[in-house]
Amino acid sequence: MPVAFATLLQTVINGLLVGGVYGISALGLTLVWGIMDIVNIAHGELMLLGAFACYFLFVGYGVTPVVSAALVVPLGMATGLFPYRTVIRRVVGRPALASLLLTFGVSLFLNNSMLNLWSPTIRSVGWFPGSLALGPALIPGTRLVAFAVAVLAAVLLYLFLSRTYSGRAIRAIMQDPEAAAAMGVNTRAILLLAFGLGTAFAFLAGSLLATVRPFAPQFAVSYAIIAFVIVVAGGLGNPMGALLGGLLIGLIESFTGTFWSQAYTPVVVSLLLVTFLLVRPTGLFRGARA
């Protein structure tokens, strides 16, 4: 078989087994964007405080990444209830500037926090459940654990969101928040649960990337503007588009890496950002709803 077939099928699969966790980190963005138009410049540094709780726990309690996973979740929603009720609350439905700026702050105040409480060293779970051979490609197993980890959190926020009434009311208050009050949802405590799902799924973007990649304090900008040019692509408030729009980001990325150069990557995904705002502000995958 050609090296270059070989080649082009291992960037493919590295990009889409990447660009699925993606998915899921953009997913807690357009949750907390599309229901509340607030745009949380803090997002980067959630994901890395789930990133932080996957490698403590396993480093230190030897819990492996799919249970990490597991507990991160409630833990991520426990963690946003408190930004929410404290400073969050009070900027919903105020110009946008204003929740940029309190987030902003959120985001110094967390990202200085993480640097002094575990420094800007490079860290990394060194969990390796073996690989699993496609043809001339090799699938790491941390990658394709963490894709199926995903998958299956995608599934399950749609199954809320199409089959609850929670679900649907958050829904509602994305298409119009007037009308959904006036038909009797409790919007305050919709709210709060939308925050703190969004605040769940950084978390847990955060806890599968540290399965894959390494990850510091510092690299919290190139986690947000990812997540950032991903809801651009997909169209803000939509959950199904955030998806297509991560494995999109995902390819990207594995092809600007494997033919170009690694250190090229954050300028072609922020060019992307760029370009998505001026030529298609609306997103390419608007009409795929959940």
Second form
Amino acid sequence: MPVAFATLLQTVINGLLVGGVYGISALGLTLVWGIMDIVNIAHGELMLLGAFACYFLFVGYGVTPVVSAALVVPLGMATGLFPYRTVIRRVVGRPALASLLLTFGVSLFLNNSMLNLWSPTIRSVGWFPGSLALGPALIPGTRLVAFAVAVLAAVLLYLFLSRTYSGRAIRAIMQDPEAAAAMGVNTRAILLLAFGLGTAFAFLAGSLLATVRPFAPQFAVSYAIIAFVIVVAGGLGNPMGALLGGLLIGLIESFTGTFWSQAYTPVVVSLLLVTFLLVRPTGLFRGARA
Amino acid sequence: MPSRLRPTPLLLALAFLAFLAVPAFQDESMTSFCFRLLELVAMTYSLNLITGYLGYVDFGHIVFYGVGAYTTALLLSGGVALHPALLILPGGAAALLFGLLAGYPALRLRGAYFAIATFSINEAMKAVVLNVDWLGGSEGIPLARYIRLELTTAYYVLLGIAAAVAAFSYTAVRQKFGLGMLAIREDEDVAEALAIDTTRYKLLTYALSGAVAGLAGGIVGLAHVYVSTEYFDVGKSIEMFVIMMLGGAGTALGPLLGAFLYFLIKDFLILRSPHLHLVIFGLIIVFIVLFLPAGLVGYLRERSGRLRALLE
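Alternative state: the form predicted together with its partner chain, after the form predicted on its own:
Time for the whole complex; same chain goes first.
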């Protein structure tokens, strides 16, 4: 039996809209990874902090997730400064073994702190902005809003990276840290800024994802893996690649769910990751360092 | 060469002899506690081979444990009647094979890329086991119908596995194979330039450490007469990493000392505040990476010149 057009359209809509959120999560990861060569294993935990911020603001104070999306960005920025200043900066330039184990320790700390404080209960932000009809399919309002906010954030980041001094300095360090330093870029301050931005995007992505689907501290690993796969697919240090990669993974996940089983998503994602790494290690799109 | 007293193998031998005496002189609860301790000791030695000595961070090491446990359980429930000590051998072999198959593509990756790939390989295997009917799905495979294994028997088998991998860790670094591993950890490109067949070394280390974890998974599954997706759970991976880092990654005594230290700290913390211990262990790992990269063994070695000569 041919697949109904409505099912197909719905699958595409669901995948693309959540893919935008995945995209900005990967943007946060790729900024940090690309500029200081540190893979932040705690990225999923940072996303969950954003999710909890959105949840508590909504449940406790009735703050609409659109407003809290704007609030979690500075909150994430400020939160990111703390781990960077205390520990992360000490492993910049050290072998992957050190930074992987260090951020693993940070993730253990954050994850279990969340489990202790807020329990492993699966929560959802009960925000229902309705939905729009598009032909035979429905566009869920939460996903549409999340997608719109994600695109807006990505555009702002793009403008920041291309139009401002600090943004250009970030890209300069990504391409060649020594040359950038020789040109008078204050590497220490820019790295701090980049880690803050990375954390802010993780917070934002987490807060948006919390409106789309239920969340709990123990989901951090799966959040992080999806972001890793997107960064690898999109090319390390390539913001546009991260965004397009996000849409792609969103679609793949959604098609896996419709035509096979949601439960097999990790299998598909894992196969994709290994394939990308082996066949196109620089990503589908050219990486910043390629 | 005059034979000098070598404290590291002596300490290892004494510790494992003490373990050997436990079932004879202690009650069942003590034996069962030591069984859990030995399980973590064996698993951490296995992780230490690939991560401590070879320098490849394997966040998904627990996948071998699961593969071993499930292979053993499937054979048993499929009607293969063998002594349990023999039944775990195919489990180890399956883990070895899995290591060769998964390692062949994965080990072409380095650093963070390898670490992430192992993470996701484990998640994928867990999803497969959870969703394939003949693998028991979310209900796992109960084994009590097929076997009744004395805890003491399982204990001695596990002790054998732990002692063997500890002995291998100690002797390997005195031979070409172990030195090759260390060379790869320090600088893989230089190692390759020095005509070390890095691909073979890496693949062998990965598969061998996997086989050890597979054997351990098999015997633990038989002892608990039940296997489930818990055998792919990242929780145990976390414990292994904490123990390895506490004791000293890339040292022969590290996993053993680390396991004792881990349980000491864990018990101490649990008495004061349950569930908080993993928060503290997260901080401890951060501290170790920054200030004591070689853990307790490294700390003791730094403290005094004499200990440096004694501990490995």
